[in-house]
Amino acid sequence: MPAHDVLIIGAGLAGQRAALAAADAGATVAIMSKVHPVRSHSVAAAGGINAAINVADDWRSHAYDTVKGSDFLGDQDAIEIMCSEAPKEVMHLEHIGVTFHRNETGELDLRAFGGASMKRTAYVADITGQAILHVLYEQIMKYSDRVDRYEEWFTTSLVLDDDGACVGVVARDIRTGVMETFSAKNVILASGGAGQCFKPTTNGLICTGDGIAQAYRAGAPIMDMEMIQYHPTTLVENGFLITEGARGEGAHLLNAAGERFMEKYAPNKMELASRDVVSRAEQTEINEGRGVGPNGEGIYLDITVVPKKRTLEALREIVNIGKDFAGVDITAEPIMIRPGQHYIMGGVKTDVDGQVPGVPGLYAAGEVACVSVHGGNRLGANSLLDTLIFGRRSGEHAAARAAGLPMPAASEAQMRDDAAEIASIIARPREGRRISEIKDELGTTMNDNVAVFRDEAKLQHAHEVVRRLKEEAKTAYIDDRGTVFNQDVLGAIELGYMLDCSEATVVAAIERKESRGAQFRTDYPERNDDEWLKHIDISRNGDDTPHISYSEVTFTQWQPEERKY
């Protein structure tokens, strides 16, 4: 049985930058993914990474800047470590090779970013994941004598000893079907978010919820599942994602009538102001009738005010994207988009160490977790921080702790019953639904009734569509009843693990009975302080539904106030 001091399931960044730093510490150190390394979602990411790098700016005024951001939902004291440790750790990727974007004196070049009080993201054109993910890569190559790398294998299952603390997992070699119980003092999750639970979403098909999931039946509590990111500009034909850089370059938002409506809702930072509120604008515009398009469900961007050399130069993958997904110039005439699924702020409860309460042995960090620095709403450019910072303090803290306990043996009675229940999906008649058409389903009612603006009654029906689609899952089939790379069958788990993370967001949003970032109750319009400034806490207790809790947002050295941009 393969076993380490720190198993890392998830190679996008966070479980990378945890990779390696738990190796520098001295851990015998593995990274499981179910996809190449390179393919994880992190490589999706575009826009830059933020740090108060320019001498003229303070950690401070980045932290004030995501706490605002956040609606005051964002836990201060982990807010503050990201913040106050960004400008070391971009220092430390530009001095492993990522080419960060310079200006014409050779200093590191920043673009401004919604919600920032000033310029502070650092960019590699608009490939920064991408850029960053590839180097990091290139230092797992480097470790491999440290780090062992297993690619391709599928995780389905964490396994618990007697006292419930973390142990290992098992995982299924998803080129020859093979099962293996891995061994492990710590486990990190790093596997990404659930945007495929909305359809359309900007994110990859691998984010799936998996690593959510899997902790929520483990009993982890999950935590902010009711705040999903709306990303304001999301082509209209498919969702795909235009950078928010577009708009830190100077481009504009226009309605029907050509008019840069932003004035109206932001008139201060305009396009640059936090993502809850830009996308709020756009889905108002449209829904009063001022969309652009066939069906006035759009809204234009107009990146023509930005120089075309400069676009060229610093927008080079969404012109690609605009000729090639909307057969549209965007140096030369405006683009259609929409707010579209793009982000989940919840995630596995975890505190500033990457340490998930009440499971020893089981970290969390990335999209996965919720350390809660992006509280009700997260900024632009603070994923990659969020993925960096924590990821390297999970690893540190995993592989320290490593080092005072005896290896576990972890039981192999949970592979047994996981290959038991991969046999059954496999052999199920084909009388069913099939999983396409519930996942379909699923993504749809999820994007019309758990969006930008919710109210009780849409929110209670898509409850009860993924109560029943839970229920049409069980019997589902698949085509493909193989076993070398049957991704048929991972689809049917991974299915199951969406319908656990959609469940948990929109029980969190029928709970949460306000309007704060991301949540827009249209039968509670309003901030409420005095009963809302809490998290909402998700946990399984043994059973199919979810049960709620509530913790504390922790403050450090900002009171909640109003929030205008």
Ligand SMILES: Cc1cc2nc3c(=O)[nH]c(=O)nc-3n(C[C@H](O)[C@H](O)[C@H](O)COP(=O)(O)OP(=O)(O)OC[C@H]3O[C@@H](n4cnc5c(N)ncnc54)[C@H](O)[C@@H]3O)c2cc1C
Second form
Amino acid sequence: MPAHDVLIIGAGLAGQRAALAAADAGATVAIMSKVHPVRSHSVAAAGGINAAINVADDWRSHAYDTVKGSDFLGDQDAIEIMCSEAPKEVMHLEHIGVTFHRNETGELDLRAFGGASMKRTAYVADITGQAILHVLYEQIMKYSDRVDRYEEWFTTSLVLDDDGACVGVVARDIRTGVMETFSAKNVILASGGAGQCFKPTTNGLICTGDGIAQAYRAGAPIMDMEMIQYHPTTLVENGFLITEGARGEGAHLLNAAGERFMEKYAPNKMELASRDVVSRAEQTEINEGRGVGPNGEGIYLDITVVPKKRTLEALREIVNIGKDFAGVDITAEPIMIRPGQHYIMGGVKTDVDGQVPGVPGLYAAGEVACVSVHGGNRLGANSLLDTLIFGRRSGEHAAARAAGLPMPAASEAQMRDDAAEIASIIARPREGRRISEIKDELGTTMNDNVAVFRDEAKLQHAHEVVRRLKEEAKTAYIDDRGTVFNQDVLGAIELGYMLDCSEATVVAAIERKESRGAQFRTDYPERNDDEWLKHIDISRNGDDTPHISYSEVTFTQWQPEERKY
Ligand SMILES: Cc1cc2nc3c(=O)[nH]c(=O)nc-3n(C[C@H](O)[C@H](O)[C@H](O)COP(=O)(O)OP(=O)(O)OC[C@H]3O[C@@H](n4cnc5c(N)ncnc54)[C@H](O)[C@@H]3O)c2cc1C
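Form predicted in complex with the ligand, following the form predicted alone:
In what comes next, the whole complex appears, and the chain from above leads the way.
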């Protein structure tokens, strides 16, 4: 049985950064990914990464902007760590080879991003995630004597010992269908977000909430699950992202009357208010009949106001996306966008070292985790930072913890259960509903009812649908009966994860009877600090229903105040 001090599930930015840190600290490390590491979703990150690098900037300003962006739900101890460690992390990336954009005087160039009080986003054109991911992967290759790689292996569940500690995982080799138990002194979940619960989404097909659901099923708490980010600029046709970098470079948002309507909603920051504010403003314009396009369901993003040379240099990917996926030359005409699902602020609850409370040996970092640096709303370009800072800290902490522990021997019972489950999915008769149909209904239901504006009736409806789909998924069938690259059966398992994540999201959204950050309840339109300035934690009851509890928000230096942009 393979055994490692630190086993990391996920090879995006959080996972790779954790692997390098754990290896540097002397641990034996392995990293597992269901896709080739450089196809991890981090590769899609476009606009950049925040750090108070400018001499006129200060990490406290970055931290305050983040706290305010979170609508005061973010935990300030974690935010202080993230923002104070950011400049060193970005310089480290530079030193290992990330070619950040530089200005005419040769210094790192910084672009404006939403909710930030000054320019503090370092970037590589609009391919920042790809640039960082490839450099980290080069480093992982360099560490090949210390970091084992299980590429195209799919983790199906976590293995706990009799005391409830995490001692390994079960995984399936996607290429052969072989199942294996892996022992580990520590497991770090770095398995990314759950955007596929929604349709459309800016997220890739692999973002199915696997780690969130696996931790939840293992008894870990998940937190802030109601906080789903709708990004203001996604293509009406298919939900593809147009990076916030476009507005950072100066692009305008226009309604059907050609008005820069953000003047009404955020007169100081205009298009660069925080994402929840801009998305709500756009949706209000659309709902009140001032949208653009044949059905009035869009808003114009006018990038023609940015000098063409600059667009071609700094936003070259979205030039291609505009042409290829909307048939629009963004240097010559406005492009139609609308708010679309983009990011999940919630996830597996952790402390500032990535440790998951109640499950010794389990860590989480990156989009799968909720250390709550984003609270009710994430600021653009803070996610890449979150992945790297808390990926590194998790790797370091897990390596130190491993030093004092004997290697556990994970029980193989879980593997037998998982293998039997997979065999039963493959054997299902081809009748009833297909897995893909259920996924489609889930995504559409979540997008129709758990989006920018929510209310009790919509949320209750979404909950009923999710519960029904959970039942239907138990007998839904797939076509592929083989073992080699059977993505069909993995899709069935992923659907189960998405249903768990969606249920937690809906239940938490019903529970939070106020409007804060990304959760806007038309039936409770005000923020209510007296009753709701707290996290909603969800854990799993024995009967597979979510159990709700609350935890305190951590405050250090900033007290809640009215949020204006
Ligand atoms: C289009 C787009 C643009 C963005 N731009 C920016 C930006 O400019 N700045 C910013 O800060 N943020 C941005 N974000 C958000 C940011 O990219 C993500 O939040 C972040 O990259 C997530 O990184 P991660 O390491 O947590 O997960 P990911 O990069 O998603 O990696 C997850 C890993 O887990 C593995 N995995 C998952 N499940 C399993 C399983 N069952 N078994 C084995 N392996 C598994 C996957 O194979 C993958 O390797 C953007 C997001 C999108 C969608």
